[in-house]
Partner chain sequence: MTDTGPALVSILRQGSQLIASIHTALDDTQMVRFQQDLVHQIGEHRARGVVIDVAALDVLDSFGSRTLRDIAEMARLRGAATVIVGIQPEVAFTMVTLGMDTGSVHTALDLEEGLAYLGGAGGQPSTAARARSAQRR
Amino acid sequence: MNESDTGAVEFAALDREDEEQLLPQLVAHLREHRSRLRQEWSGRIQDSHLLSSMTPQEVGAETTSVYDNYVEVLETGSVEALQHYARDLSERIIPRGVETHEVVGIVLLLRDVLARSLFEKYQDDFDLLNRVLDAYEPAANRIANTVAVSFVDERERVIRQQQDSIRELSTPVLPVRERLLILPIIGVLDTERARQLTEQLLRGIRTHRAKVVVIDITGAPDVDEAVANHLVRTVDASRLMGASVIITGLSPEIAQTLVTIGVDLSKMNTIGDLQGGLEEAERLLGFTVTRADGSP
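Form predicted on its own: structure of the chain on its own:
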């Protein structure tokens, strides 16, 4: 190791030692002035029009909790504890409509309020002030980054959960009668939705012990090659579980697409419309279909 490298290591060691000595002083100062600093921070949040979807009482409770956890992390340096708290915070405030930029904004405002407080305390000793800020700023930036990342992760999890719920509502598996299910598909059928459709259908076949399934795609405007092949696999999987599949509502455009891309139509039992599909399903189940005029 050359002389410059040795100097750099010694300087870093001195920085860590300085930080370990100064952080307890910072924490004591921030706890001593907790009420005043938290109120100043709350005022800055209000002036910046952040957390506007929350009531003043909710903002007060959350800012108190965030402030105390912020100071605790400065003291302990425990990122894991901060991540756990940030996830809990996100679970509480995301349902209230709080956006990512608001969370980042309030944490940066807190960092600024606390930094200004430190400047006021140490402004008469410029060298000590620099050392204090050198100890505070890396820790404060780490806290801001951790809270922001945790919030984004939780928000994405909530969005995925909502998307799954919406997809389940948009592709309901409906029991029509004993051993007969109908799956009406409405809207764009992409690869992800087709995959979920298969999962829901297979669960429905097992739950209802279905023997026949009618998949009605009257409401699907178009399907691409990947989705068409997925439908074929859905038919095959349903057969393996003991259920026959009837597909109804094929539009001329979709029919042409299936022929063009070379889908194996021998695996598909297709009927023109939903009524005809239900009649065929009942015949497969052994029921006699009688029309209103009494003719079979």
The other form holds:
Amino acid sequence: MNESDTGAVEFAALDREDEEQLLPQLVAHLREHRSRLRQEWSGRIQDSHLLSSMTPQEVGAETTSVYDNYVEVLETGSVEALQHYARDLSERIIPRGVETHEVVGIVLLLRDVLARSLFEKYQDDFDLLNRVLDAYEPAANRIANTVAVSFVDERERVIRQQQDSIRELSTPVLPVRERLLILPIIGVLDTERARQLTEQLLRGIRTHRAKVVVIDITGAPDVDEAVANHLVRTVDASRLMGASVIITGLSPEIAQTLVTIGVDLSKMNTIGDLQGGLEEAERLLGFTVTRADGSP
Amino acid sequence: MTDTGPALVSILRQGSQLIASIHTALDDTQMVRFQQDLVHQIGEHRARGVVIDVAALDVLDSFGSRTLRDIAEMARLRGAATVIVGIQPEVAFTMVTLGMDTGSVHTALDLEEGLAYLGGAGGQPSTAARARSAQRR
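Moving from the form predicted on its own to the form predicted in complex with the partner chain:
What follows is the entire complex, opening with the chain shown before.
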């Protein structure tokens, strides 16, 4: 059955013998009462208000497959197919907004519904009931575990994927003019993003031979102490590479935070908005911008 | 540099400027040798500007960066402006992460930029460079 059984040798031997007889009996019972038990289960799902983001038809279709898979695992003892199915199911229902507790909930409900039917069937023979439950419970737990883990895995995979794509998009280093880079920061700056931003900026300075960099943080809602210090270090590092940094778009909140937490800002060259920053950068680089028609 | 073995640092003269290229990581002793050598040569060549090129270094420890800062200060006392060029992105970030103090030494992207800052090859340090140097004092 599983690894934990190897500890208790005597019981394991007994269990296996029992299982060999009992599990097929169990499976036959579940197959026989398939539609009744499945309906009972669906009813319980509805009562518990689980899977509310799915239509009744969808819930019907999915519960049928889950039920069949469940019985199959009990029969074969192999969770591989179930794992596959659970992953596939997760892929389908995660975008629908189904939560982890719902998935775990419906599997536990099924476990419960089936256990109850076993109670009913074997209630006259207490000893037999006990042994049937002994055979059923580890398998049922394993199924619940498998489904939950598959779901969480899939969810984490989706989150990782989204994080990666956000990261890729989130720190563009844009050449504006000869030797002038602009780095707009949009969204929450966490430590990981700040680190990546520095890396890209320093590399950008090298590639574009930048002399002036404008970092615009208009789009950053908040900056904490760690990130503020990181920004200061980024400015220092850029200076070491021969580029001066202008920071623009400090919101009133961020300005207050920075001063309150006492970050050393003496080396920071800041200008109110991006427009002002670009004008200052152009001045530093010796550009003058004039209107084509000659008017001021 | 040392009398034996290949030169680890080449100090070239171009007009009134010295260009010192560090070819490989230097240990502390070699760093001090380099410092003595360079400060000596500033007087010898009547240099007005010094470019120290560290592009070949992929690591610069605290002793190294302090020595560079000291060199710049000594050069200033001897009448020459100093600019450090070619600090690699990784090196720059490590230096600030470890909190190494580089003081007010001027830095530039590469040799070309460094020479431009000093006022072009062979020329006098630009007014800007001298003004900035004076400001720091």
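Just so you know, these numbers come straight off a predicted model, no measurement behind them. Take the two forms, superpose them, and find the largest set of C-alpha atoms that agree within 1.5 Å; that set is the rigid core. Positions refer to the first chain, counted from 1.
Annotation for residue 149: C-alpha shift under 2 angstroms between these two forms, rigid core superposed. Here residue 87 does not count as shifted, since its C-alpha moves by less than 2 Å between these two forms after the core is aligned. Relative to the superposed rigid core, the position of the CA of residue 102 differs between these two forms by less than 2 Å.
After superposition on the rigid core, the Cα atom of residue 212 is displaced by 13.3 Å between these two forms.
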